[in-house]
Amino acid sequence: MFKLAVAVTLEEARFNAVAKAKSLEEVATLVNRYGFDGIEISIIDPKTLDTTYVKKILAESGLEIPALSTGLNYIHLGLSLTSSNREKRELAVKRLLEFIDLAERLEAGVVIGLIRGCIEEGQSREEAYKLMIKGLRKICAYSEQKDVQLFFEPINRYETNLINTVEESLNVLEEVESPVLKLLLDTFHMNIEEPKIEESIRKASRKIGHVHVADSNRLAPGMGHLDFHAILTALKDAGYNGYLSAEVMIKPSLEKVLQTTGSTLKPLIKNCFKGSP
């Protein structure tokens, strides 16, 4: 059965498809009013994040947190695994790594979006595929000892010029070749760049480690043209059972973008494992 969550942050970030709070009690308070089960927490230094705070916000509100999103790294720093300036890349490993370790500590995936990099004004693709290869094999070997799942998203190409497919990914995933490593899918990166999205969603079967959800305009799911019944029965035919997260656009408020995503979507979970044990 699939289960919800929100992206949020409690940072003052330059995104704007996730939940700026103040707090994660307001956010628990909140994604319990409304019956989502987890959430998904964007971050800048993974340091900085009281893990004991978290640990009882969550006993308290018996929610779970399904992935760290890095992407403001790259936002906010310019850290890649593909940049030229070497020390940025140092960095950007050594961040995904502190990123591992937090989320063995809350039990989370780390997601690897942005931070994967770009084809570079001067480089050519194959220079920045290498590095950014190179770089995930180092992040998986250490994540392999931790037992965290990383999450390497598709991005359109609007966001970025290097990977924008599923099949683009899976290549990726089977160059690197480590099993913590899983495919993220985003609706709303499917939407641009997918001729069919659930043909997509079938072709990286058994592959999918977390999934985004947002409409076609990046607001939340129903306020778009998505067809999520599809979407659904399509990641529960490749044998996906995980989290579907809301990364949208906060339009008019995050209550409603609770209120809308939970109102679309639970029926049609509810009736895609309709007769499942």
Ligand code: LER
Contents of the next structure:
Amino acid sequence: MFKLAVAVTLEEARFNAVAKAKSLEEVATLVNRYGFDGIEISIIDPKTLDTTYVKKILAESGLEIPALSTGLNYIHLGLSLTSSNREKRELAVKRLLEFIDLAERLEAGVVIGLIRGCIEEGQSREEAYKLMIKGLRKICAYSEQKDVQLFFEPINRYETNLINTVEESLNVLEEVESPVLKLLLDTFHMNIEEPKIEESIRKASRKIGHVHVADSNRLAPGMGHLDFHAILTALKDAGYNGYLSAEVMIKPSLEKVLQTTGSTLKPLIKNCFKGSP
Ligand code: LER
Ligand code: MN
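What would the structure be for the form predicted in complex with ligand LER, rather than the form predicted on its own?
Then the entire complex follows, led off by the chain already shown.
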């Protein structure tokens, strides 16, 4: 059975597909009210998150943190695995190791999205790709010791010029060859890049670790024109059984996002797993 989460940040984030919240407590209450199961947290410095406080909220609410999102480190600080600036590259790896430490304590996975980087001006694709693979190998080796899953995300061409599709991402997974490196499929990016979303999901069978759901316009599922019945069926057929995390623009409000996402996806989830034990 799929579980539902929503992507949230407590930062003054310069990323618009995330809910900006004043406190985790406040979000947990809302998320619980709408029958969600988890909260995905987007943060810049994982060392600033008070783990005792977070664990207390999780225990009280019964919620989980399926994933910690790292992209703000790229957006705000320019940290990436492919940066031509060595210091930024090394800082990106250091940051990701800190994320893995926090993820271990919270039993979460770590999103490797925008932080994996792009092809910078003056850089060849080969150079950028090699740096990305090198960085991924370092963080995977560490994550394997901690048994923390890493979620590699294909991102659309308007946000990065390196690895936009599921097929390219599957090649990355094959090259890195780590049991903790899985795919993060984001329906918003897939709608732009994949010829047929359901077919690409099926090609990614057994490799999917996490899913971001957003409609065609990056609003809550149900507010655009994606066929979530077909998408969820393909995910189930692909052997995926984890979180659908709404990484969406918060319009008109977080309550409305939770309500629409829930009312769109819950009946489909129920229908998908009808008759399953
Ligand atoms: C960026 O568009 C995105 O989808 C995030 O999950 C990347 O970190
Ligand atoms: Mn995403």
